[in-house]
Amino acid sequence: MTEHIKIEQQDGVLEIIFSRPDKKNALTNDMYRAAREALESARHDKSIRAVLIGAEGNAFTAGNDLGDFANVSSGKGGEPQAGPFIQTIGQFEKPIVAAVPGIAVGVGTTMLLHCDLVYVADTAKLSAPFVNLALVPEAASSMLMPARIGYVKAFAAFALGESISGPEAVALGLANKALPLDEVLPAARSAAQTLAKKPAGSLVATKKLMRDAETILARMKQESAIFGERLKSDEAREAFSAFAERRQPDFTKFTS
């Protein structure tokens, strides 16, 4: 476990709270592992009927910790844990509610495509700027995002790094409600507690009917293979070096 993930259970709801507010809840390998293990435990625990994912502070998550990414890119890091977490949340059968208090970058946005109810702050900014890091989308978002919000909007999010505001996320179908910051977590908790009182078998069956799990998993595996290749590419090394050196990357010296 890690002190940067807080796990609590009450009245049939398991809460997974990102707790690294000083780093805008950027997700480390240890955080991914702890969140995945909590989901795996909840999957088999009949007393848990719904899951809530939230965060401390005014950010949901700034995405992957780029220090971990840079280590993997340079061959110094261990096995990335983002993939196993993504596969687990993508196949999770019980309902998941998300409380998004602020920025949600990369996986912070794509994981929302696997949450069943999403409550965002009206000041939130959702973004998935994978191309900026010389990477590709993950979490089956290359399929799910265009299906949800349309191709051109999804391409602008991935390729241009354009962000989506809280109210716009609601209008596009990425979130249920945009609320003042201090109302986001209470609203998500209320929804999770309501779900926990519903017939669990019916909820699981309904979610299975609404999601093509095999197709989603197949796209995740396809993305993961390309993502792994891109992570070790010269372009990715340039992106991470530029970030560490606080400069603009220069990708013009590389060919496709």
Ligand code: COA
Second form
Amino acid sequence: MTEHIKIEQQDGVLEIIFSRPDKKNALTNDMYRAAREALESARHDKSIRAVLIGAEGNAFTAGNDLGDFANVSSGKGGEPQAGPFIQTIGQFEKPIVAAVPGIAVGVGTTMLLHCDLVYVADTAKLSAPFVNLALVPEAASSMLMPARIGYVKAFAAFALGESISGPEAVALGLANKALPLDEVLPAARSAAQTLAKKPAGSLVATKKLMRDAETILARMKQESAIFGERLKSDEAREAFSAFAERRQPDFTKFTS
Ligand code: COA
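With the form predicted on its own done, generate the form predicted together with this ligand in the same format.
What follows is the whole complex; the chain from before opens it.
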């Protein structure tokens, strides 16, 4: 277990809270593992009828811990846990509500594509700058993001690293409501509790009809193979070193 994920259960709702605010809730392998295990147990626990994913502090998550990425890139570190977490959330049958208080980078944004209701702060910034890190989109976002917000917006997010504000996320269909920061978690909790009182069988069946889990999983597997290769590329190593050294990366020294 890790102290960086807090799990609480109340009135049929399981809350998974990212709790590493000093690192902008960047997700470590231990955090992914804890979040995945919580989802797995929620899947089988009949008393849990909805899940809420939120965060402490004013960031949702700065995405995958870049130190962990650097370890994988240089052949150190354990088995990456992002993939199993993403696959679990992608196939999760019960409704998931997200409360996004601020920045949501990388998987912080792509996991929202697997949440059923999303509440963001007015000041939130959603970004998925995979190309800036010499990586490729994950969590089936290469398919779900263009379908949701349109190809050119999605490409600008992935390739230029353009971020999407809270109100823009609502306009693009990535979020339900943009709210003042202190109203985000209460709104998400209230929605999750409302869902927990609905007929669970109907909710699960509705979600299943609305999402093609098989196609989503197949795309995740495709992305994951390329992502794994990219992680070990010279370009990615340069991106991770640049972050650690607080400098801009120079990709021009590499050819494709
Ligand atoms: N992995 C590991 N540590 C991270 C992190 C990440 N993804 N994102 C932020 N942190 C750490 C910083 O290193 C810093 O640690 P320190 O205080 O020990 O130096 C701390 O969190 C605060 O981050 P900082 O960069 O000072 O905050 P900021 O408000 O200026 O910027 C971000 C916030 C998210 C814009 C910036 O940290 C960033 O770009 N992070 C990388 C995001 C990313 O590329 N994620 C992977 C996506 S696939």
